[in-house]
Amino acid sequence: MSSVKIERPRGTRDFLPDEMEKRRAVERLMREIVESYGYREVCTPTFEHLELFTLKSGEGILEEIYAFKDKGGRDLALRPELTAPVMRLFVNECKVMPRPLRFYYFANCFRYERPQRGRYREFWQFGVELIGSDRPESEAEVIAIAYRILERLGLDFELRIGHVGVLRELLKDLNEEKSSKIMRLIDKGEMDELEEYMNELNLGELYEKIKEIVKVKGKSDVIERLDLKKDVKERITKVCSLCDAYEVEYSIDLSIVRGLDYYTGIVFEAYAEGLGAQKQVCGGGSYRLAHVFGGEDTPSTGFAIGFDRVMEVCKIEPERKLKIAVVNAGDYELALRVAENLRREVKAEIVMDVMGRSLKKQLSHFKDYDFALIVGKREVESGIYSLKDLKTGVQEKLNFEKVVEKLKKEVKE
C-alpha cells in the first residue's frame, strides 16, 4: 500500500515548539493583566447553533462561516467570533449573578474567507466582556485594559476611539438597511463607494455632513468644535477624561463604526505598525446583545484582540528555561530516578538521553545545554555526582543536596 502525504488543511497552521513557547508567554501575560483587574476566564463550545450567529449578523454571514448539518439534521456552525457566545453563555447562565460581571477568553475561530498575512481560517482571539454597566467608567475600563495590554506586548500602535451615535443620528431617517449599508461603507472606509451610493438615494447633502464627521480626528478637544447632542458629547468627554486618569494615549476618530448593529455607543480600534494593510489588532465597544438572544436589554462593553496578528509584531520572548541533562553512566534507571528526584526540587527542563547513546555521546548531544548531571552506580553509592557546567566546561563533585542548591540558585539568576 503506497502512503499519502497529506498537507493541513488551506488557512491553517501548525506550530512548532519554539513559536508556542512565544505564544504561551503572550497568552500568559495578556490574562495576567486582565485578571489584574478582577476579570476570570470562560469558555464556551467551539461549535454553536448556527442560529446564534445569523440572529444578529443576518443570513449574509453563511458565506463567510463554516456552517453544516449534523447526523441529527440540526444546523450548527464553528464559532467566527466570541462576543455572542459569551452573551449566550451569560443569558443561560448569568441571570442571578451580581452585576457588573468580568468575563475574559481566549480560543480559537473559524471563518471561510481568503488566507492572507495575519488572517486565518482558524484564528485566536482574546477579549473581555463587561456585562451589566453602561457608565463611561465600564467603558474607560475596558480600553484602559486593552491599551494595557498592547502597551506591554512593546507593540508600536495607535488606539482611537469613537462613538457609533454621532452617525446613527444623522441616519436616523433612514430606514435598517440603508443606514447599515452606510455604516458598513464608513467602517470599510469605502468612501468613493459611499459618495456614489448615498447620490443614487439623492442623499448627496447627508454625505457631506457624513464626510465633515469622519473626517474629525485628533484630541479630546476636537469634540468640543462639534455640534452634537449633548448625551454624546458628554459621554466622549467623561470617558476621555477617565482614559487620562488611566494614562491611555488616545485619538478621537468618529469613523470609527465597527460594521456591526448591535453596538451602541463609545467604539475603540487599536492599529500596530508592521502589518501593512491589515494592521488592526483590536476593537471593542459598547453594547446590546442580551436581548436578541432571549435574555433582558443588559449594556455592555468588550474588546477582543486577534492575537494571530499580534504575534506578528509583538516584541514578547518566552523567558528561558534552564536546561539540564541527567546523563547516563551505566545504568538508566539509576539515573532514571535520580532525575526523577531533580525534578521534584527544580523547576527547570531536565532529559535523559532514550537512544543508548554512550557517556561521550551524550555529553556530545547535550552540548548546548546549560548543565549536565553524570549518574552511575558509583556515583549512587557514594551520594557524590559530578555536575558540569556545560558553558564554561567547569565540573564539581557535589553532593545531591549541593547540586539541588546550586541549581535552584542558577533557575533564580
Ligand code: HAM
Second form
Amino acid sequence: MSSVKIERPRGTRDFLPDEMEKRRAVERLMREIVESYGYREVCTPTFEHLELFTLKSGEGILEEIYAFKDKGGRDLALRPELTAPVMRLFVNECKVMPRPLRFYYFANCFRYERPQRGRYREFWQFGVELIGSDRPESEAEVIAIAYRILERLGLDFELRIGHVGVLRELLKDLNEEKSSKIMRLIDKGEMDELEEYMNELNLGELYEKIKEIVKVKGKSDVIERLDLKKDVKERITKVCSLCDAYEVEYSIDLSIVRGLDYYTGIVFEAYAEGLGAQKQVCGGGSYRLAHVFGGEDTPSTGFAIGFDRVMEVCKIEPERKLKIAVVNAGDYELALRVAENLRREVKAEIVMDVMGRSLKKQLSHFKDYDFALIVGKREVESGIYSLKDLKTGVQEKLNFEKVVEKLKKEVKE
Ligand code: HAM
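Let's compare: the form predicted alone is above, so bring in the form predicted in complex with the named molecule.
Below: every chain and molecule of the assembly, starting with the one above.
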C-alpha cells in the first residue's frame, strides 16, 4: 500500500500533552474567575447558517469567513466568533429567563486569515456576554472581569476604553460606504490614507476633527475638555469612575472602533507586551444584535480573549501531579488489582508497565516518578507492600491503608 504524509491544514496547530496541560490550567483559571462573578457556561454549534454572520458582523469578518454548502445545498459557515451565535441562542432559547443573563464560553473559532505568529485559522476564544442591560454598571463589570483575568494570568498589558458613538456622531451625515471605509482606516491607524481619502471627498475639515478625536488618549479627565454629546460624555465618565472603584487601570482612547459592525457604545481592547504585531489579546464592548435575529432589541456587553495569544505570554504553570508506578514482581494481574484500588483512593497519575519489563527494568523505566509501589504474590498475601520513594531511595514496608494515607498526604503538599 502506498503511504502519503499528510500535513495539518495551514493556520491550524497540534497540541502535545505539555502544552495541553498548560492550556487547561489557564482555562480553569479563566472559568474560576468568570464563575466568581456569576457567569454560566453556554455552548453553541461549531457551524451556523452563514446568514448569522453576514447580517451584521462587518466587512472584515466577511472576507475571512469559512463558508461552505452542505449536501442539502444549505449555506453554512464555521463560526468566526461567538457573540452572534450566543445572541441567536438567546433569542431562540432564553425568552422567558429573567434579565440580565450572564453567559460565558470557551470555544474554537475559524477565520481565513494569513497565518503568522498569534494569528491562526483555527483559534480559541474565552468570552462573556452580559445580556439585557444598558447600564454603565454592566459595562464596567465586563471590563473589570477582562482586566482581572489578564491580571491573574500575570500579563504585562494595557487596557484602553473608547466609545464608538463619538466617531459615529461625526460621520452621521455620510453614507454607509464612506463612513465604514473611514472607520476601517481609523481602526488600522492609517491616518495618511485617511487624510488623502477625505480630502478627495472634500471632507478636509471633518478630517481635522477626527484627527483631534483620535489623538485623545489618557485618563478620564481628557474627555472633560472635549466637545462631545452629553449622553456619550456622561456614559464614559460613569464607566470610568466604576472602573476606578474596581481598581482597574485603563486609558481612554477614542480611536478604538473595533473590527465588527455591531458595537453601539463603550468599546475596549487590551494589548499585551511580548507578542509583536498581534498584541491585541482582548476585545469587547456594548452592542445590539438580538433584534437582527428576530428578537426584541436587547442591549448587551461582552468581550472575547484571544486564548492562543494569551498562552504565548502568560506565566501560569500547570500543577504537577504526583506520579506513582505500580511495579509488578512477576504477577501482572495481582498488581493491576492493587493499582485499581489505589486509583480509587489517591488522586495521582498511577501507571503500570505494559511492555513486559522485568522488575529491575520497570524500576529503571519509572526512575523519574515520585513513588514505586512494588507488588508481588508475597506482598498481596501478607498485605504489606514496599513503597519506594524514588527521589530519596527510601523504601518502606506498609499495609495498603498506610500506603494510601502516605500518598494522600503527598498529593496535598
Ligand atoms: P475580536 O476582536 O474579533 O472580537 O476577537 C477577540 C480576540 O480574539 C482578539 O482580541 C484576538 O486576541 C483574538 N483573535 C482574533 N482573531 C484571531 C486569530 N486569527 N488568531 C488568534 N487569535 C485571534 C470578537 O470576536 C467579539 N466577538 C468580542 C466580543 C464579545 N464583543 C462583544 N462580546
